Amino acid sequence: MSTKERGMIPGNEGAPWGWTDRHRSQHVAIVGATGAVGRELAQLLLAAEHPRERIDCLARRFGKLELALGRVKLDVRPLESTREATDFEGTDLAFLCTPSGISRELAPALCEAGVRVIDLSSALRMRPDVPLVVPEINGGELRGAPRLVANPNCTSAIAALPLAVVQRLFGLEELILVSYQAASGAGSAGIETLHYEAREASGAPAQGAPPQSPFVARLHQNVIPAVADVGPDGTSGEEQKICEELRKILGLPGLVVESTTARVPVERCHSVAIHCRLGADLDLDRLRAELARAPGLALTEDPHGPRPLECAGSDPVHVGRIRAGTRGKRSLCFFAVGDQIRKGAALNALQIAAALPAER
């Protein structure tokens, strides 16, 4: 497998996603361990060799995780405090898979106790000293080693990587952004409810009692056209995500975003249909070359792809449908997906931890 299949940002070759000796020397804790992204990023570490014993998995009580890779199971340990870094004896990194309340208070705690955070909420991404990071496009902002440094939504993410191409080549005016986001976005709860929904539906046994719908509505079979709150302007949270942490990661504070985001009854994999308004005129040629080689990105000649069936459990993010607008030469439409579980959260994670410089 290639450098770029699995995921590994340019300089960090000698591993899986840049994770070498030196990453493995480092105690890890994951806080939030037993959710969906928290799972995966255990994963990820094993995978990557981290020993086991220097993982350190935290949620809200006592248990065991249970991992496919080699059967594993690592200890989950109670979290005592969002307040104090009393839990963090001796930890070099931490992993926040926490709601935005919980990030708030304990990642300021920690990086006062002397350990390096990396946040995976929403809490603080948008501070302006806090970086907000995709390696593959503004990694540069990792050489000063913050102590702290915020990972995006898994929309934003997935977007930004062919965004980040298009503004290199094109320059970037304007965006119009429908987002089509899997159930396990609202977490194992979301996974849950859709098979659930989807037993149902089919006349099968129940298997325990009905989980609590993070979502609106009954998904299975169906879409609903809004992710998280909508606010008396119509705009919901998701949108408004969307839309600042793209000019933020791609350093484009005027840049104009409409954004749409959608449920729709997929287990895995966002994806996103961007039409774009360009500063120069479009040269499909030289666009399908530049995706073509650039890290975290594949490009998919398939004329009814990417799909995120195909796509799920994959690193890149995948981009196809790519052609001219209808509205001049500077109009650009594509569509990508990616697996907002991996790249959308923790495998991001994961490479940023790896792009970090070694403390002083």
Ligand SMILES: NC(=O)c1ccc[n+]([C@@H]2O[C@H](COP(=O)([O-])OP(=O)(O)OC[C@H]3O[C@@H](n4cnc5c(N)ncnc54)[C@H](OP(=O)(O)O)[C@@H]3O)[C@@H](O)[C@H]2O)c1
Given for the second form:
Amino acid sequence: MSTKERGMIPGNEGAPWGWTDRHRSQHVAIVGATGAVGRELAQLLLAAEHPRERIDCLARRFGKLELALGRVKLDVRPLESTREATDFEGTDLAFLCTPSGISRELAPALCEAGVRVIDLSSALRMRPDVPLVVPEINGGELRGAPRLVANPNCTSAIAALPLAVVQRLFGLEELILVSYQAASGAGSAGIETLHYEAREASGAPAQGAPPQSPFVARLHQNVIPAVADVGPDGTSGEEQKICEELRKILGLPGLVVESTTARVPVERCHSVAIHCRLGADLDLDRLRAELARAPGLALTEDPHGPRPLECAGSDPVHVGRIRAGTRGKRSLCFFAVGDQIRKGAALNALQIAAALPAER
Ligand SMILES: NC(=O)c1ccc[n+]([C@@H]2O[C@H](COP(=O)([O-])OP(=O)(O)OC[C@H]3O[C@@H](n4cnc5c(N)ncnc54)[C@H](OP(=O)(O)O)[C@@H]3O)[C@@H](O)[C@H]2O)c1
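Given the form predicted alone, corresponding form predicted in complex with the ligand:
The complete assembly is shown below, putting the previous chain first.
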């Protein structure tokens, strides 16, 4: 697999995802290690040959995190305090794969105690003093070695990667995005719920009590046309995040963005249909050539792709169905699919950590 396919940052080649001996010497904590994202991050760290004795896993209670088909078992201990850094003696870097309420309290406490923090929740993303980073796009924001970095919303990160190329070539004036978001975007409860509902629908005998569903309705055989709570203006929280975060990551505060987010009965990978109004005339050949070259992207010529089932578990954001729109020469449409637990969360966070310079 090439450097580009593995989503590596140019200049960090030679180690998986740019994870070198300097990074492996750090004591790393994963808070929320038993969740969908924390577990993936632990797998990625092991794949990047981070010593397992320097990976500290925290969640709500004591337990074991079984990885690599049960071949590796990491101890999990409970997080004692969200307000103080007492659990983090000797920790160099903490990944917060936790609900927003926990990150909001814990991140400042850790920074205060000198621990570097990469927060994967939405708690701090829009704070002006916190960089919101997709390394291939705005990795330059890490040059000043910030102590706290936010990882974007999964759909924002997936959409931003191809959009950054479009912006560089033609400029962006308006965007319409429609997302088809996987069950695992709602964490391990989302995956368990989809499995349970599918099993129940097949008539197979129930195995244990039904999980507590994070969805407002049955998801199996269904589409729920709003992800997260819907506000009084009819916009969902997820739609608001996508609009605000895309403007911040792309550095385009005036960009007009409209989005609709839907939850679909897919286990893994978010898909996004994107319609753009450009600042200059579209040149499709040039766009295809640049998308094919850009780090972190994989272009497909399959007229019916990319699709989540085939993209699950892979690093790049897959882009296809690239075509001129019908609204004049500045109109572009395409489809993007990314494994949101990897590039939308754990992998992007690991890449941020890899790209962070040593603290002075
Ligand atoms: N899933 C995605 O695709 C995705 C993508 C981008 C960003 N994110 C964000 O990443 C974060 C984690 O998401 P997820 O999908 O992994 O959620 P998840 O599967 O529900 O996992 C949540 C994790 O947080 C832990 N936790 C919850 N309350 C805690 C507490 N009071 N003290 C200590 N640990 C606690 C849980 O521990 P227990 O197992 O012990 O309960 C679990 O390890 C969220 O902020 C989410 O918005 C998720």
